[in-house]
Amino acid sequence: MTAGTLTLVATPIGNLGDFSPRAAEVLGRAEIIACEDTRVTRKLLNLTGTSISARLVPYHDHNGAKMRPWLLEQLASGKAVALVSDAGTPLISDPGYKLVAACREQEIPVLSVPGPSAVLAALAVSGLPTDQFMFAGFLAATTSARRSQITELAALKATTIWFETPSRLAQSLAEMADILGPRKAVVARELTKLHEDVIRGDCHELAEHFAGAKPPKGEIVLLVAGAARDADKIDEATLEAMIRAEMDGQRLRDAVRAVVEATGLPRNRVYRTALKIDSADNADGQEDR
């Protein structure tokens, strides 16, 4: 490990066999190891038999503003610093990117020891398109913020990858079913561990599955297929015609659901157009009277 260099070291997301010899070597030669949780990292080093002489220091969301200047000082003085997260690749949903950005500004070298990643592991086994994907982070804790997150990405054609807690999984899937329609989705749980579980279905099917069971245990990655690749070929006039056909003898809500299922368009777009049609028809009816 080169002095005065920040090295990002990936650690196992479950299976200790995924801890690479290079990761062990780099951590063994580091003078400082910045950890999301020093207890978790020390346990990993003990379980893998990795001998270190480094000083372990915490670096996370709550102390990042205080610790970054100190770590930058150590790097500038020639210390070899490694950065690890509790599990997986650093900078994925942790504050490490701010440290890397600061290093780049100060022309401090940054290297990477690649390895396990829950995001890529889940994508690889999901069966969803992998040519384009977006990691969107953790879903919000509140309903309004969560629905806003989902709506914002509804038109994205790439596979979307989220982290979610077991207690909110069923509710989040129900909201995705409402906003996104019958998109294919995958719930990947406990990846690389003994009880790894990958469940496929559409958002509605998965919402019903998890609503009728106890919240699952363990770390969860939620993947959702992107908007239909040909959805943008449906112009407003065509969409209005489809909605009018479905509204003949059906309630507006049922008509919207039928069009969403047929086209893969975001529910919000279809619903807005249906409301516009309904309002226009009601206005015409009042004028006739």
The other form holds:
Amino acid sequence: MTAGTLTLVATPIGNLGDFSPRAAEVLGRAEIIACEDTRVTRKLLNLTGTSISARLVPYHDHNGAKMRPWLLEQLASGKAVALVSDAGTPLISDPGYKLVAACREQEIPVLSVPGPSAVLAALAVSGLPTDQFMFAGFLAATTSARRSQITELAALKATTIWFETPSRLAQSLAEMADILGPRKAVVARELTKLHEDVIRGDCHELAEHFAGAKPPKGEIVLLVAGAARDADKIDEATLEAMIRAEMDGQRLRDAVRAVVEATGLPRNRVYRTALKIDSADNADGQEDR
Ligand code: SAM
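Switch from the form predicted on its own, shown above, to the form predicted together with S-adenosylmethionine and output its structure.
First the chain shown before, then all remaining chains and molecules of the complex.
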């Protein structure tokens, strides 16, 4: 028997007009639609007037291990299965990766109906360089985990794209300002929806902007410019911020080594700046006594 096909179908991230004719056609022909949340998908199908004959089944992080063997069996027996998430492109910070990996291992065909994704929509409207970018997923919920996520990518020359929740936005921007220095950043909110909003500034300006107001409403993508492409152009403030982030809990020598590795800057320049920070901190400490 010929195996069925798993088709990954992108759905709108807010604007129903972005539901494509091909998405409607594939979902209309599917025999099984695996949904992150069947209620959300049913609502989308109703709102877009898409008629289906498929059985809708839940496939999410909590039932994936149980559902995967069943879905693979259905595919192996020739059924046409579509995979959708609540919004956007399945697999992008949405469940689905393990199902696709298992299909590939069993040589079950996988096709895509590409379409909306908050990642690319945000990058495209941001005004930040698009030639190289890194999608880094959700920023962590705890301060220490978030600071290590940011520090780990500090030397990357590509634009970095994060998902963030409104309640933590100001705090994360302040941490980015602290670790990355005055890099350009963009907050892209409610993309494709009525209250779409794109705010640009440097990390520090944006941190102040959002700290002074109630947490914004809606869904957010946070983008940050990459490290200066030419290492010699890393300005002193950025270098100081990177060294300070590394000096938190590390010896000066180890902090210098980490920043040299991350930036490719000459060791003597990094060392000079680290010594300046260290002696300024020591002087402050003595004044406080
Ligand atoms: N798979 C989806 C995609 O391709 O866009 C992403 C799903 S992820 C679970 C949800 C996150 O995407 C939200 O927390 C938010 O950070 C971002 N997001 C989704 N829709 C958005 C929108 N309309 N505007 C801004 N960010 C959005």
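Residue numbers count along the first chain shown, from 1. Basically, rigid core = biggest C-alpha set you can superpose within 1.5 Å across the two forms. Please read all numbers here as calculations on a predicted model, not as lab measurements.
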| item | value |
| --- | --- |
| Core-aligned CA displacement of residue 34 at least 2 Å between the two forms | no |
